[in-house]
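Only one chain is shown below, in structure tokens, and it's the form predicted on its own.
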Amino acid sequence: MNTKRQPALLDTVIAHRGASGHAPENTLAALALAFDHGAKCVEIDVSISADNVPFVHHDDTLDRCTDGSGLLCDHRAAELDKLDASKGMQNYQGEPLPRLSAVFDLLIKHELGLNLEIKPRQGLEAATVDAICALIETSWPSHLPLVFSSFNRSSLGFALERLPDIPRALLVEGLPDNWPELIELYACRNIHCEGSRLSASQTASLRAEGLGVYCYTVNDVVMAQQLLESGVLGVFTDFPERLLTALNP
């Protein structure tokens, strides 16, 4: 393996879908609140509409987080723009389902780094990556951190082909036995994995290969401290203010 590999640095505390413990996940409100709470980096999920406009949303379907229903990719952007994404959080009624372009505007304004998880509907991997990359090429400033991650291996491959200079993270739950081959195949600089399933010895092995290791979704302060002490570079959390206060007293 390549011992000269360098991690793609994000931040020690990364706001998972924004400050999603307090505001509707993946919305402009949650991302603005993360900034207000002191976060310097956020994580979002991105897929595309029927007319290939990238939207920030986690699920294939709209039902859990919005007043819409059915597959996001079956709706055109103009329809998605009318949705309320505040489901379950009355203080945020009327919060829109955001386009990626609007999220970029907010992040750039506040100088926030970004972990962009590519979340394509099956069969739309190439189209999703192309729509995301086209916006990055015209809108994302080179001085702000940006890392692609995805559970979808095809998406990592398309991202490597489309914008090879944007670093990629292999996104996994537990660490697979074939992680060295996957890292090489998709030229990844990071591994992002579930915090509760990563051992200190695994972290040491990954770091020895020059990889950046980041863990999700860590809302417990003690777990965060243990992971960071073991060599993990950062954690994704729904409560960035909680971890920032504990880790930077």
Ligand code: G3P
Contents of the next structure:
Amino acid sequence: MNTKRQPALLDTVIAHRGASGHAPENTLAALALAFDHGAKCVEIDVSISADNVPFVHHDDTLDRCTDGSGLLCDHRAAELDKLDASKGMQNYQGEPLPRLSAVFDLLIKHELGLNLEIKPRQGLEAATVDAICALIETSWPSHLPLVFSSFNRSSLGFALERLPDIPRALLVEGLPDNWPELIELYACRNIHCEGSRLSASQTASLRAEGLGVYCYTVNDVVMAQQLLESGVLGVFTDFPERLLTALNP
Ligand code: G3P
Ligand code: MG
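With the form predicted on its own already on screen, would you show the form predicted in complex with SN-glycerol-3-phosphate?
Full assembly next; the chain just shown is listed first.
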């Protein structure tokens, strides 16, 4: 048992890409809706434009979620600002692809905690982390929960160097055998993994090491209950209102 390590706490129910089951993912509308639905914490994905401005977006390319095309990192911020990220959802036409700065403004206004997933284009890891950290230094209030996570290991390393006091989560699908080494290497306080691939005994081992365990993407109430009963601290869901109503955390 590692008695020194403490989990980096988020919340029991975390809105995954905002209330993305109802509104276009990773938009201001989805994040505002998550707040309206009672969420106290959200997860977003962040990468950078050609001129190093952080934007909130899941994919490398713009095609699935916006009316643009090609790589996000090949476009300058002023071009990205003109895109429609409504994903064809009628009620959300004209919804912008948000800059991280605009998302911070909204989250701070509503006092929402944040899991910021660093999703760099390959080769842009250092620049992505640097742009994100610069904005955190000027804009993010210390009283609101903030946890970095990334599938991209070097991003965790750069985050550790750049802003060591912001806690880090190792983000994985299934739990790799070398998780103890990775946790030490990047000084992580949490592991975030795919809920359907995590066993109760794995959760117990992670929790015994003082790690916080959070699972994505859990839209099913029964699965959420089972994970929480096994020691998972919280779940990322596209339907925060569904889980908040059922679990009443
Ligand atoms: O951070 C949890 C989850 O968002 C990781 O997967 O692909 O939805 O970003 P993805
Ligand atoms: Mg994500």
